[in-house]
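Single chain ahead, written as C-alpha cells, the form predicted on its own.
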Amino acid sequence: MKIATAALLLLVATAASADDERPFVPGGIYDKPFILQVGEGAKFGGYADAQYRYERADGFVSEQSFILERINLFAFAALSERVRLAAELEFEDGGEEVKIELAIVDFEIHQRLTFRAGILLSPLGRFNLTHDSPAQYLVDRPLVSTRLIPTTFSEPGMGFLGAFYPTTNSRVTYEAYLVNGLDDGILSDRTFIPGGKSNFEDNNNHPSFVGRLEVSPFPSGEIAVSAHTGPYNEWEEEGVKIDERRDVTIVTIDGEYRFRSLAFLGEYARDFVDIPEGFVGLFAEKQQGIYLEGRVDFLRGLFKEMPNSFFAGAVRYDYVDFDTDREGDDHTRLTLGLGFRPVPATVFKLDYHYNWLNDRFNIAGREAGVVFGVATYF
C-alpha cells in the first residue's frame, strides 16, 4: 500500500513539473498564428488555399483550371483564466459553400480535465485536427483523410479532453465526445461516409460517439488511435421502431516522428457499415485506407533578406481501398512535392502525383497532375 500510494505521489509530482507549454495537438485548435489582437483577450486571424490545376485522364486534359480552394477565418478568446472559445468559419468554391468549422467552448477543470462544447473538429485521426493548408507539404490533402474520413469533420457534440504526463517527456492526451453523428447520406451513391457528414440536428435522436487517445514517449514523436461509432439511420418515429438499426464505425491509427529536418507521418483507417440487406453486395461492408508521408526541410536562410525562409520537400503514397470484399475498386497514388517558405507561415507548393484506379469492375486507369499551390496564414 505505500509502495502504491508513492508511486502515485511521484505521478503527480511528476506531471506538476512536466513540460505542459506544447499544445495539445501541434498544429491544431489552439497552435495557428494569431495576428490581430482586439483587446486583452480576443485574438483573430485566418488562411487562403489558392491552386492552379493541371490535371490528364487516360491520356485527355479533365482539369486545367485557377482555384480559390478556400479561406478560412478564425478567432480565439480567453474569457477568463479557465475559460476559452475558440471558432472557424470556412468559405469555398469561391464563397458559394460556406460552413462553421469549429465553434467551442473550452472549460478547464483540471489540466487532466476540460469540458468541451459546441461544433468540434471530430478527432478521427490527426489530419482532421491538424488539416491547415499553410501547415501542409503537399497541396492535395490525402485520400484516405476525405474519401474514408470525410475531412474536414466536423460536429455538434460535448465531452471532455485532457493530458497526462507519466515522465518528464512523455504525455498521454484524450478526447472523448458524444455527438450527432453521421446520417444516412453515407449510402448516397455508393458507400461512401463523407456524404454523411453534414448532420447538424440528429436525425435519429441518438448520439454517436467519438474519441482519441494519443501517446507520445518523447515530444519529437507521437502515436494515437481513435474511433467514431454510431446509428446512422433511422430507425424509430415516435417510439414506434420502423427499421432495424444499422451502426458506422471508423477506426484509424496515426503516427508522427521528428528528427531534426525530417518528418514522417501516416495515418490508417478502416470503416465498417451495417448494410440493408436489400443492399448487401451492391454497397460496401467494408473499407480501409492509408497514407505514409515523408518530409525534409533544407537551404535555411538561403537568401539573406528573408532569413527565416527555407525549401521543403515531401513525397506521399496514398492508398484507399472503397470495398475490401472484391477485387477492384481502389485508388492509389503516389506525390512528389517541392515548396518554398519565405516565411513559415506562407508557402508555395509544386506538386506531381500519378494515380492508379480501378472502378467496381476492376477495370484500370490512369491520372496524373501537375498542382501549384499558394498557401499562407494571416
Given for the second form:
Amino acid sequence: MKIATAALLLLVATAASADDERPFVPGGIYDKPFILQVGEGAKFGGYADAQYRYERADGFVSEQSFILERINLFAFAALSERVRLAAELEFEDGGEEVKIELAIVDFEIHQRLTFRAGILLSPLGRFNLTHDSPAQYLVDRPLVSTRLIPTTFSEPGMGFLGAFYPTTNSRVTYEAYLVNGLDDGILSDRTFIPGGKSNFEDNNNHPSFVGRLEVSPFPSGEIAVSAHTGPYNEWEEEGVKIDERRDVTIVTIDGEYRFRSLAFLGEYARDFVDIPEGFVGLFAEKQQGIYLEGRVDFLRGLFKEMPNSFFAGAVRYDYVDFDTDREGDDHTRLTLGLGFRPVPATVFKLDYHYNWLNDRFNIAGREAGVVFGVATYF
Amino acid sequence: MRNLVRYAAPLAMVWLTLVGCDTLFTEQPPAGEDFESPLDGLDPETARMFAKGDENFEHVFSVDEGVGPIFNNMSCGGCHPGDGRGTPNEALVRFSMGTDLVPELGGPQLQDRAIPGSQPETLPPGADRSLRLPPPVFGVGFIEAIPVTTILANADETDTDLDSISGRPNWVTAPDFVPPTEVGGGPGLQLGRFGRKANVSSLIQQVSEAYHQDMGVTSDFLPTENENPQAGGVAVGDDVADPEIPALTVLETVVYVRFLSPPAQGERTDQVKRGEQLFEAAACASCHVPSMKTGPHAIAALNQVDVPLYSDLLLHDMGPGLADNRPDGSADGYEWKTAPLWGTRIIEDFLNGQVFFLHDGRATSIREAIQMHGGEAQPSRDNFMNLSPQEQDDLIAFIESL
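Same protein, different form: I have the form predicted on its own, so give me the form predicted in complex with its partner chain.
And the full complex, kicking off with our chain again.
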C-alpha cells in the first residue's frame, strides 16, 4: 500500500518534460527509422538480415553457409493522440517459421501511465528491446541474450509503462506487465530458458511478471534493472495437485553510455530455476551471463557519393556460465567487428569471433569463425 | 565509389588470410591425446555408424524422449565424460541379497532418480550393495577381439604356480537378445569381459542395459520399461511409447564404443623405462598383463594386433578392504576384474584435473590405488611399498606414461 501511495505521489509531483527528445527505449519499438520517416496514417516497414558464416570447431569446419537469418515486417498506426498500435511479424528459417513478434495496443492515459496489451516484447534487459539486426554493430547477438534471455522474447500480456522526469535532464521509465511466462521447455536436455518461450496460451493458468526500471541521469546514458518471474510448470489439473510448483526467475542489469562517436554498453543476467528433485545435479539451478561492448564510428562521409556513410568498429566480450554450481559448463567469446554503413539504416558487417567452451566436466573446446552480414531497415 | 573498391580489396585479402590461419580458426587436438577418436582405417559404412553412435553417446534424453521413469543419468556421456571414466558423482549402485538379484525390490541396480510423478528407488535394508565408478569406454573393441583362449591362458584358478595370484574368468549367461554371432552371445556360459567384475559378456548387452537401466530408455532389445517395484505396483511410467529407441540406435552406439581408439602412450623417458622394469619386478604385470593379442578380425585395426591394455581381464580376490561382499555372476564379493591401465596418462585432462581409481573411485592417486591392493595382490603391493621412494616414483611415472 505504501508503495502504491508513493507511486501515486511521484505521478503527481514530478514535473513532466514534454519536450524530451529521448525515445522511450532508444532503438526500441517506437524508435525505428520507418516510423520517423513516413507521414500520416498507418506506416509499414521492416528489416532484413542476411549472412554468410564460416565457422570451425576444434579444427573442423562446423558451418559454412549462406543464411537469410530473418525478415521482419512492422506496422504502426497512431489511431489518435493517445492510442497507438504496433505489430511486427518475423519470418525465420527461410519462411518456415512465421511468428507474431509484437502486436500491441497502447493507450496513453498520461505520460507517466500508458496501458499496453497484446503480444508484447518482454522488457527483460535492454538487448531484447533493441535487438533489430540493422541497429547492431556485430552480426551475432550477445550470448547472454540468446542462451539465457531468449531474444526475441515476446509474450502475450498486459500492463503499464510510463516516464517520469525528476529533473529537467534526467528521466526514469518503467514497464510492468503480467504475461503468460515460460513453460517446462526450459528443461529438456539441459537448463535452457529459451526452450520455454512462445506460449500463446498459459500452460499453468498462472501469469508471470516482467518489469523494468530504467534511469537515464542525462540524455547520453541509461542504466536499468529488469526481472521476469513466475511458475513454469503445470502443477495442478482441475484443482488436483499433480506436481510441485516450480518457478523461474531471471534478473538483468544493463547500461549504455554514449560519448561523441563512442558507445559502451553491456548487460548482465542471472537466472534461478526450480529443478524437479530427480534432476537436481543434472540440470542447472542457477546460470549467469554478461556481455560488454564498445563501439566507435569513424570516417564519416569518406565517400563523396555517400555523405551520411560511416564505418563502425566494435569489440565485445561475452561470457555465459550455464551452471554456476559447477566448474565448467561455460562459454566465453571475443568478437571483433568492422562495419560500414552507406546510410545509417543499412549496414555491412564483418565479424571475427573466437570461443572458449567448457563442457559439464570442464573438457575444453574451441570454436572460431568469420561472419559477414548485411542488415537493413526498409 | 572508387574509394570503396580501393578499401574492399585489402579487406577481402585480410579475410582470406584469416580463413587460412589455423591458430585463429582453432586447431585439431593432437592425435592420440583423447579417448574419443576412432580407430584408423574404418570403412565408410562403419565410419558412418561410428559418427551416428558418437551423437547417440552424447545425446541427452529428455522426459519427452523417454528418460525414466526411474534412471541414473540422461546420457552415456553424462557418466563417461570424454569417453573416459566418471567421477564418484556419476557412480551407480548395484544391489542384491546374496545371489538373489531381488527384482521385486528393484534390484539389481539402484535407480535413485525419477521423473516428476514417479518415485526413485531406495536401497532396501540388508541389501548387499556395490558402488561402481563408470570405467572408460574406449578400447572395448580390442577387449572384445581377444580370443577366449588367450584370456584363459593367464587364468590360474587354483594357483598352481604358487605365486598367490589365481586369476579366474567370470562365466556368465548372455541374455537371449544377444545374437549368437556376437562375441559373448549364444547359449551356455560365456566369458565375461565388461564391467568391474567382468559381469557382462557382450557389448550389445552392455549398451542395451545402459540405455535400459542407467537411463530408463527402452529399445527393441529391452522393450519393457524398468519400473520401480517399491512404488507399490502403481507404475507411473513416462508418456513415451515403448520401445523408445530402435535396435539400430543401440547398434550404432555399440559400433561407436567398439571402434574407439585408446590414446597413444606417452614418451618413454629413462625414468619410464626404469619404472617399467620395476612394474615387472614387483609382479604387477602378473595381473596387469601388459599386452594380449587379438584374433583374426574383419576390421584391419583389430586384426591380430597387440593390445597394450595392462589387464588380464580376469577376476582376482583383492582382499577385505576392497571387497563389496556382493556376488556378481560367478564373481564373489572379494573379486574384481583387473582394471586396465591404458590411458592413465591423460585421465585428469578429461576429469577437470582430478583422478579417481579403483571400482568405486575411492583412490585419488595412483599411489593410493596401489596401497589399497590386498588379497592376491598383497605380496605385489608389499613389493611396491618396499621400493625406495625414487623407485616408487619411477614405477608411478611408468603408469602415468600409459
